Every structure is written in structure tokens, then in C-alpha cells.
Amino acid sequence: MTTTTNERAGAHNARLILINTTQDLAREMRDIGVAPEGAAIMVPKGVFRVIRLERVPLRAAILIKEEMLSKGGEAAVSDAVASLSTDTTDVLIMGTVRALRRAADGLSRQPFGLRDIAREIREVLDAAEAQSQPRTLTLREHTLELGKKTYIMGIVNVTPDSFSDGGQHATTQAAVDHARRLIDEGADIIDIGGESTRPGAEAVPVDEELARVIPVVERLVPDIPVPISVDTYKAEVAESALAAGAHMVNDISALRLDMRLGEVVAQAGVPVVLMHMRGLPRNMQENPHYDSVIGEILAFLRDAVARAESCGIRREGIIIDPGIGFGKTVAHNLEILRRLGEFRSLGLPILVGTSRKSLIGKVLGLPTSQRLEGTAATVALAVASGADIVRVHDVRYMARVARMADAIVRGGAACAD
């Protein structure tokens, strides 16, 4: 018996297609010649999402379950819901983008707080789509086109006691020379800090931090082609640095430690990085514990964003940082990196700082001076998960890592045949 081509095993080359965004599916449809009108109808039906909702009242959870089932999706709830033995439950809603949006429409007409839940569902779906679209971050006269590449933030520590390079650039001239060298190596942003935030570090007096940071900013602003970020949580330091021409504030406290800092940033109209940290640098590593590390950090950052907006800071000028190494164990840090894409739920640019940190030393058993490869691995995976900015010491090498990762993930680099 003779078999035809179509009867042979594998004749149709069946394979799984990895779809993370609606743009991915739209691309696949274009490749096979689907009409644009048909693609517009089918794309929302082909992208599957899972959204977690926390502390949902019992009656609302039951209605969510019914609504998701009626729209072709599903909702998972605690088994205590069936016996009506709980007042609240977390809920996992699962379905295509189309099913989830239709369910949100239905829930918005229901009681028991479901209108607010529907709004949150829509916001998460919108944020996921927005992250795959080009966006512009304005830093005074500079602009960064987010989504096109990963930007390199080079670290300049004007301190005697930073964990990695303390004392190497503690003078104004040394710091200025180092910043120029980092720009030559590929830095897109220079981040200047005058206080070590390593675990166990004590706070530096404002006058001392000003004396370290401001002369460096003043020297660099008229002389370099990239924006300058000031790494501080003190309003007075930020105010002086911005007056000297700095373009951005990188705040490890997410506006919690100096209530005036939000006002200073808002008045200057510059971007701000809001980072998650438990406690203070001097005590943040004392038995850090989370019941849900990703959920708790996301909730913290949502509150921080609301706090920033209440100060008058524009949402389009807010960057979030999950705070690798700030009040986390190695296991916490690895989980954050593994699930970094979940922070896209906020629809904001993501900054990641893993450079030379102790999690790398503990995983690989290496001192600070030998953590280059470990840093490279974390940077590449952060880029793959959607990081917009990576904060690093070894700019020359990490710029290459990011460029290669961008070529794979974003397809933006021209490659020779």
C-alpha cells in the first residue's frame, strides 16, 4: 500500500506556538495570511490569561465563578466556599482575553463590590497589552523609548562603604571619571548615590550626602550626553541635585522615609523609581518573611504608586523596582526574578538591580569580585521577562548581555547573515 504525502507521520509539521501577547498571535496570523478583519476578531480569543484576585467576599466569589463559566472561562476558589465556611477567598480567574473582558463587563453590573473587581480585571488586561507597546519616558531634555531596548543604568557610588565598590570613587574627580568611563562603555543613564544601602548600613547625615553627591552632579550635567539619576530617599538631597540639573530620582524607600520627597519630584516634573524594601537598610535582612512574596510586593508597589500620584507625580513618570536584595532571602530573590513578568500587571516600566548582589554570591559561592557571570545570567533573564532598565556596575559587559538578549526577545537588533 502506498501512502500519500499527507498520510506520512509529521507531514503537517504540527507544533506548539508560544503566545505571550496578542501581538504574538497577530504575527502568527499574518504569517499564514489571515485577513486583518478576521485577525481582529480572533486574536482576543486566542490569548489565555490567569488573574489572581485577593480577599474576595464570599458572595462576590460565587458570582465571579458563575460569570466566568457563562463566558467560557473558569474560576478557582478555596474549597471553603462550597461549604460557606469562609467570609473571603482568593480567586484565580482563567480564560481568553475575550472571555475575561466579557466577564468583566458582566461583573460590572453586579452587586457586592463586583464593579470595582471588574475595573481591576480590565486594568490588568490593559496593562499587559500596554507593556508590549512602545512608550516614552521623558527625563527633562532626554527621552527613552521604552519597549525598543533595555536601558543600562550605570552605578556611581560616591561612598566609602558600598558593598561592591566602596571607596573606589569616593572623591568628586574619581566619581566623575568613573561616570564618563561608564558612558563610554554603553551606559544610558548614570545613577549617583552618596549613601550606602547595603544590609546593615546606617543612614548618612544630609550634609554629608550633599557634599558627596552635588559636586559630582554639577560637574557631569553640562558634560555628558545621558541623563543623571540621583539615588536618594532624602528630599533635601533630591532637591539640590535636581536644581543642579539631575534628571531623575531613584528612591529605595518608595516615598516612605521623607514625606516631602514626593512633592520635590512632582514640582521638578522628573521621573521617580519606587522600590520595594522591608524595613530599613540597617535591619531589612533580619529574618525577612512573606506569606506571598510576589503578591505582597505588588500590593506595596500599588500603594507606592498611589502615594506618588497623590503628590502630583504623573503616572507616566513612575518606574517600579521589586527591590532585589532589600529585605529578601535568596529564595525570595530567585522567585522575584522567575516571576518578574507578573509585575507588568501595574503597566509601568520595570527597573531591576541584581549587579554583584549577595544572592549571586550565595548561589554560586563566590565573592563580590567574581560575580560577573552570575550578574549576566540575571540581567539576561530580567530582559526576557520585560525589564526596561537594568542597574549595573559592569556596564561594558552587561550592555553586551542586554543587547544580545534584546535581539532575541525584542528582535530589534540587525543581525549579519
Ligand code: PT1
Second form
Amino acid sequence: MTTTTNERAGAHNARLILINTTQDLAREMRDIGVAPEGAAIMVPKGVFRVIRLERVPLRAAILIKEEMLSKGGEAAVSDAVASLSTDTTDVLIMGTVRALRRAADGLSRQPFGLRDIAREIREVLDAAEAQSQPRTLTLREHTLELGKKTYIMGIVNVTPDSFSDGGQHATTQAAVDHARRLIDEGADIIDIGGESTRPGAEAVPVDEELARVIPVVERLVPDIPVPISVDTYKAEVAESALAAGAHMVNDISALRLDMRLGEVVAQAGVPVVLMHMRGLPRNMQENPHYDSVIGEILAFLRDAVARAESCGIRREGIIIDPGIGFGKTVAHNLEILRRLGEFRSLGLPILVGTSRKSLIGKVLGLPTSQRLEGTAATVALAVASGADIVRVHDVRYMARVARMADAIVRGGAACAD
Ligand code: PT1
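Following the display of the form predicted alone, present the structure of the form predicted in complex with the named molecule.
Below is the whole assembly, all chains and molecules, this chain first.
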């Protein structure tokens, strides 16, 4: 018997539509010919979101519950609220974008800190929309159009043990050659670092770091077509690198280890990467513990962003990074990668560095030299979660992985057919 479309087969072909952003739903409505005026009204009713709020005072939590229910949503609170055995509770508010925005409007007129809670809710909803809007990152004379593709940051380590023991000149030359090769292979940014930050690594004295990094920056700046990032937490190194023409600072300490770094970055007007780390590279893997890994990293990054802004760094120049491998167990790292999209709550570009890291070694049981495919899996999934920049060693291969993943995730705008 031939298969015809009949009632038993499902004459109406009912199917689930996956919606991440209001844009996805707007596209689906356009597809069935919904009038634009109608779509504008209906789209906010068709996208459902869950927002978690921490440490909400009881009186505020009760009003949030009431407000959410009255707008057709819900709010879940701790069981301890009913028994009044707690002062605060975390709250999960759930509803359509429309219900959440209307609830925020209602809450913004109420006491008990609800005005600030309403602002936070609106910020998260706005951030969820902003991700699909194009933004630009300005790095002096270079601009990167974020959202268009995932940018490849190629790693250049200027550490003598990485190369021959032919002294400073040989080390500089090897790093410069390596950077040039990464650019040929498709690097969009070159990240130059003079101090290893892998687990157990010791700090390098500032003079030594300067002697390693600055000659490489000086040689590359007039010579290469891509922006140069300097991987340092030391103000003095960043200052010299920026004076030599570097375009960005990548700080694994999120401005915590050298109080002058924020000022140096603000003065130069370049972008900065603020990364989460628990402890210091020397001791960060000693028993890492989190009650809520995503919540704690997000809170840390929020704080770091506020600190950066208070130094005069503009928000448009801030990139956040959850710091894969920096004071985290394998389970923590996997959860961060699985839930990477939640970091979009801050509305800032996201950088991720997984390249050849021990989390891959532990999952696959393979040494550093055998972590290419594992790295590829993390890069593809990071792209799917909305990463803007991936920091990698194997640029030739990861540029292909990211380009393929971008074609799927971002709709293949950048590829010929
Ligand atoms: C990173 C990063 C970095 N990683 C940014 N900068 C390193 N912004 C250096 C391991 O577990 O992720 N983001 N700069 C390298 N650090 C590590 C950490 C290397 C952990 C290896 C491991 O193997």
C-alpha cells in the first residue's frame, strides 16, 4: 500500500518547533504568513523563559509569586518559605517574555528591593535578545563583527621551555614564526603570553615576562594583519605591550591580581577579557568546590564587569570567559560547557579556552598530543552555545570546525553555494 497523507498518518503534520530566541519565532510566523502587526503582538507570548534569582527576601518573593501568577506565569520558591523558616529564598520565575516583562513592570513599582529585581529581570531578557543582534568589538584600528562568525584566537606561548634553549633571540624568533603560521592557518586574533597558567605553574617575574613578550609584540605589530592580544595579569606587561601596539588584554585574573591593570586598559581604550579563576594557577586544582558552579561563576563575572567599568573600561570593550580548567573539576568543566549559553545573561561576548586541556585528557584518557578531536567537540558545542571567540592551539583544524559549526548554527550566511 502506498503511503498517502491521511488522517491516520497525521493529515496536519503536527511538529515541535525549536525556539531559542524571539527571532526564531518571528521567522516561523513569517513563514506561515502572519501579518507583521500580529507577529509583533504574538512573538512575546510564544517564547518561554526561566530566570533564577538568588537570595530574595521573603516579602519580595511572595510579591513576585503573586505578580507572576497574575500575569499568567509562575514563580517557584523554597519549601522553607511556607514554613517561614528562612529570611531569603532563591526564586525561579517562569513565563513568556510578555508575562515576564509585564511582571517586571508591576514589580518595579513595589517596595522591598523589587525595583532592583525588576531591573535585573529586564536586563536578562534584553541580553537574551541582544545575542542575535550584531555588535562590534573595536580593537584600535581593527573591528570584529560579533555574531557574524566565531573568531579564532591563536595561542602563542613565549616560554623558553616551549622552544629550543637558544636564548632570548631564538625564543622570540620561534614565537614570531609561530604567530605568522597561525595567521596563515586562519587565526583572527593572536594571543601572546609569557607566563604559563596551567595547573601548578609558578608565576614569572615581571622582568622575565617583559623580556619574553615585548620583543614578540614589537616584531608582530607592524607585520601582521590581525589584532594582537596580550595574555597577562600584570599592569606593567600590559602597559608595555599596549605601548608597542598590542590591541587587547587577556587577563586570567579579571583585574584582581594587579590593581593598576584596569586603569592601564581604560587608558588605552582597548578591549579586555575578564576570566573566572578560583585560586591561583599554582594551587587552583586543590579540591575545587562550588555549591552552584554556574551561579558562582556568573556572580564573579558580574562583579568583575562592575570593577572594570568602575576603572573606566567601557562595557562594549568587555569579554567574559568562564575559565575552563581554572579551579574546576572535570564535572565542573563539563557543566560549564553544557550550560555555556547561560553566560549570555550578561549580554557580553563570550570567550572559551578548552584547547588540549586536561578535562579532555580525563574524559578520553589521552595525552596532550592526542586531544585534537576532543578539542574539536568542545569548539563545535561552544559555537552552538553562542561563543564569540575560541582560544586554540590547532588553528588550521579548529578554524574548519568553527566554520562548519557556524554554517549550521548561524545559517551559513558566510558560505557560497
Ligand atoms: C583561557 C586560558 C587563557 N587558558 C583565557 N586565557 C590558558 N582568556 C591561558 C588544563 O587543565 O581558558 N581563557 N590563558 C591556559 N590555562 C590552562 C588551564 C591550560 C588548564 C591547561 C589547563 O590542562
